[in-house]
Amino acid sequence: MEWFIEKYNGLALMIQIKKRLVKKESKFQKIEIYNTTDFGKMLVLDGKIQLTERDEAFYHEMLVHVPMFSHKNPKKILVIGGGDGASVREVIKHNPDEIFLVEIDRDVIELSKKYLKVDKGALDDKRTKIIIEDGYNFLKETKEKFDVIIVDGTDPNRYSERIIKHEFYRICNKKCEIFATQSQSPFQQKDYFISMIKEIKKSFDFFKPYIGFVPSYPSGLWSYIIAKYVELDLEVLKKRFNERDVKTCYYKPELHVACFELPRWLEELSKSSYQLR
């Protein structure tokens, strides 16, 4: 019996494997990819689990939703990581007319096209403009808008710190009208979550923190933070969820204006962390 163990900050996930499928070092990060007892199978960067097979739509049905939803009609978006393509998967449910993929890790990509394929053929999708560029380089550099913009980053290592800062939010609040994002753990990666709020406060008039269950991830409580705009009438929820006809395992428009309602701690947190500077 061999188990890979994920160690965060004095906490550990153990979860039993049948068999290694991809070790590789790219020239950004290590890869690997297993088949696992219980999830399915699992991508992992650097040590840390970025998916599993069996909960992986509870992360990335939340980072999309919301924000896809939100906006009354999304037609272009950019997504900015995610090489695994699930997150492009749920854009496309919305029936885009385009979608842009910028991915730093072009092994990423492959890799899990060829052993994962969560991606369920959104990869090769035409409307799916796959861009191997620093997330950063590309918005700075790009003359593109888009309706929403969705950073599906991996945990914080040296090519992932720019797209947690002001500059890199800065640049996406010019060109997009709804960003959302992944914000980690608020309560295993707490220095993080309140980097990104402090980070995120310093660029948008208005965001919000909202958070999800992935029984993967650290402690498996999950954070993301949408800003310029939400919407968080139930009803015109329900109509543009009927109209799309979306279909989904873990989103429904009830919980998307339930996450919202943080427990009181991180309501707390997220509140002290607006005046920290």
Second form
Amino acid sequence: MEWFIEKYNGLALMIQIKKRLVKKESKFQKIEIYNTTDFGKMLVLDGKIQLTERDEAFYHEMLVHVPMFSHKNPKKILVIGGGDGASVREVIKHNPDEIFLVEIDRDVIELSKKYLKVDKGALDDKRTKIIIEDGYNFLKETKEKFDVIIVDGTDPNRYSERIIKHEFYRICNKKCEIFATQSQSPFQQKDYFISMIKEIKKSFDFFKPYIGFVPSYPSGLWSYIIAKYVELDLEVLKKRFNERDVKTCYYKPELHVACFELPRWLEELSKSSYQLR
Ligand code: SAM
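Other form of same protein, the form predicted together with ligand SAM, not the form predicted on its own:
Zooming out: every chain and molecule, the one shown earlier first.
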């Protein structure tokens, strides 16, 4: 049996693989899809694990449902990145009127639909509008406004860097009521996390980091940032969860409230980032 190895600074993650199903250099990145022994299918971009079938819901549910349940009536949603379609799958559970998916790399969408199918048909749903474009350029040009904007970007590369800068966040701030993004591992990618906090701080008056568990990501501790507004009234969240009848395997209203309680070291790290100029 062979192993896929992802190295991050002094840490390596090994996942046993059965077969490589796809290896393609797209215009933007190296795309690989594997069949693994224990984690189902796995999408890798530029050597970094993006998702495995076994634990992708842990990530996509926390990225999507915390902002979506924070909004009283989310009908028009923008997902930037997320070409595998799993974030769109989770958004659709809230029965929105329309979802814009802005993904820079058509190959990620096509190969994910063919080999992964984690979108469970969401990418072909009549409410989903797929736009193949850089998220920054789309937002700069569009006249559309959104109830919720969700950024499901890759690890830092020359394209995803553009959607983690304050210029981008300032435009997002003008075009949505609630904003959320993934912000990597605060344990294993501390510098990246701090830089995102600083960029967000320049662009939003209100924001709050939260955390979740994703075993196939570096260190397993993952972070997200919500901005403009977050609902933390448990009774309100429970009511919305029941009314919308959203099925999940990780997210639940109690966890929505609890995930903002950061371990002390992370609370200190986040606070020190706030102070950073
Ligand atoms: N769940 C994964 C994670 O958090 O590690 C990311 C999922 S998804 C595969 C990331 C997507 O963002 C990729 O398909 C990539 O092509 C896309 N992407 C990167 N930069 C982008 C940009 N500037 N505009 C739009 N899509 C972008």
